[in-house]
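A single chain, nothing else alongside it, follows as structure tokens in the form predicted on its own.
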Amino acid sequence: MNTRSNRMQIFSDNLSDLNIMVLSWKEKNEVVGFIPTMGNLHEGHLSLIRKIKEFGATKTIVSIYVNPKQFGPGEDYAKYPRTLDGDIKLLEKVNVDCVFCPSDKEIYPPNVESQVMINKLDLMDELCGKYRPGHFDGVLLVVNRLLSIIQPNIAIFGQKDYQQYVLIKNMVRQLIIPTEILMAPIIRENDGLAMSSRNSYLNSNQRSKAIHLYKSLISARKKIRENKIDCKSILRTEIERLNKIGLSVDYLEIRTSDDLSSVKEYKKKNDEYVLLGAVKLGKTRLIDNIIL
């Protein structure tokens, strides 16, 4: 069903109407900007909308779809927060032009190939991929499908999911998809915790501990820049500290910022590297990163 909420179009099916609308925008030389989300919107998502307008989007489309294929067995697909009515109200306030809320059958129609045929990077199975096998296959599948449906000029992703951003850029390059992929900076709570829908899972004790991931990234960055001891020793110390506090560390690593390749030797250059971390607090998994 397709509806209109004030000036904002809402599409849930009938993709031909959505395609016609996007084509009419492009014929008028509008720049179509796309922001894919899984809903439960917060200030981090809204910042993506503002940022893509800064990058030149004159029309904006936000998708809200909880993608089952990027959740592994035992993960939080069933309980992932679904707040569609509230999300739509938020999007009206920031003057989004169109919301796309597809069903599973629209994203994964029967008899359609359920994988993306690209030369997969080793990165798919590293960092978060090591702890969430198959996750990035599901991410690339849904992003490829959404880009093919909407065909935007530009699409934007948050820096918090840095590995996702790198892999999507690689997919778009390989498949020659005519959409420019952009990245927006992390939006943080007042104490520095990266905004995430999963933060709502944390109890008060876990929430007070969660900030230590960001603190460790900041501390490690400072020590690495001072270059007094090797990076591995610095990161090992921070991992030990986090584990003692009660954050179960999946990884805390330094990688190159362009393609997340491993770093054998750190050489002091601004914006050449990124520090990435992932921890578990109870059943909640949090990720964060900072650029060196």
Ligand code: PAF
Second form
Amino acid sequence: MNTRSNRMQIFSDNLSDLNIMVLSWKEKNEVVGFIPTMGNLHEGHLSLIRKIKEFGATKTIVSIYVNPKQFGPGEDYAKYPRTLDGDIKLLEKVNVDCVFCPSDKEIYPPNVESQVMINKLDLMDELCGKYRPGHFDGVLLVVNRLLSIIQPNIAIFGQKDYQQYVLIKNMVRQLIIPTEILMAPIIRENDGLAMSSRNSYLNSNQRSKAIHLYKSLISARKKIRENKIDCKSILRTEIERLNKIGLSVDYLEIRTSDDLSSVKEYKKKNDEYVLLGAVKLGKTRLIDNIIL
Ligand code: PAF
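Starting from the form predicted on its own, produce the coordinates for the form predicted in complex with this ligand.
Below: every chain and molecule of the assembly, starting with the one above.
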């Protein structure tokens, strides 16, 4: 289906019409910017749209697709919030040129490769990959499919999913996909909680506790910068504090900011490191990170 709401094109299944539209834009030297999402759009997504325009996109395409392959058994695929009508209205207001909301058969037609053929990095199974086996295989598969369908000049991802960004950049480099991959900063609620569709799962008690993940990142960064005690004991203290409050910590780790390699010894240099954390609050999993 291809519909038009005012000036925004909406595609769900007619991929060749979508291709023709993108080709005609490129012929006119437009810079096609792509913002992949799973919908339930919030200010964080809108900031990606603003940011990609700042990076030079003159045409914007937002995809809305809840990708089953990136959810593990027992995860929240079935209850993930689906708010397509509201999302489309919002995208129209912020002057997006095209929305792509495919169904499973467009993204995963039968007899199409169900794996991205790349040399896998160990990083796939570390940090979030350790707690969500197969998650990043699913992310790379859908992003690869979306990039092949849309063929944008640039695509943007949020810093909140830092590991996802690094892995996508690596895939694009290995497969020589002609799309530049960009990252946009985390957008936070007033109290500092990183915006996420999953925040809506939190009850008010959990919501008041959720902010402690960010507080721990900030507190650890301050102590690390002061260089008072070794990083390991700083992180250990924060993990204990979070666990005591009731946030069950999956990890709190310092990694290099370019490729998320493990860090044996932290040496103070701006922007070279990122501190990443993931916690569970009841059944809800929250992630966050800050540059050190
Ligand atoms: O970050 C997300 O919302 C998803 O992982 C993405 C990139 C849209 C792929 O489904």
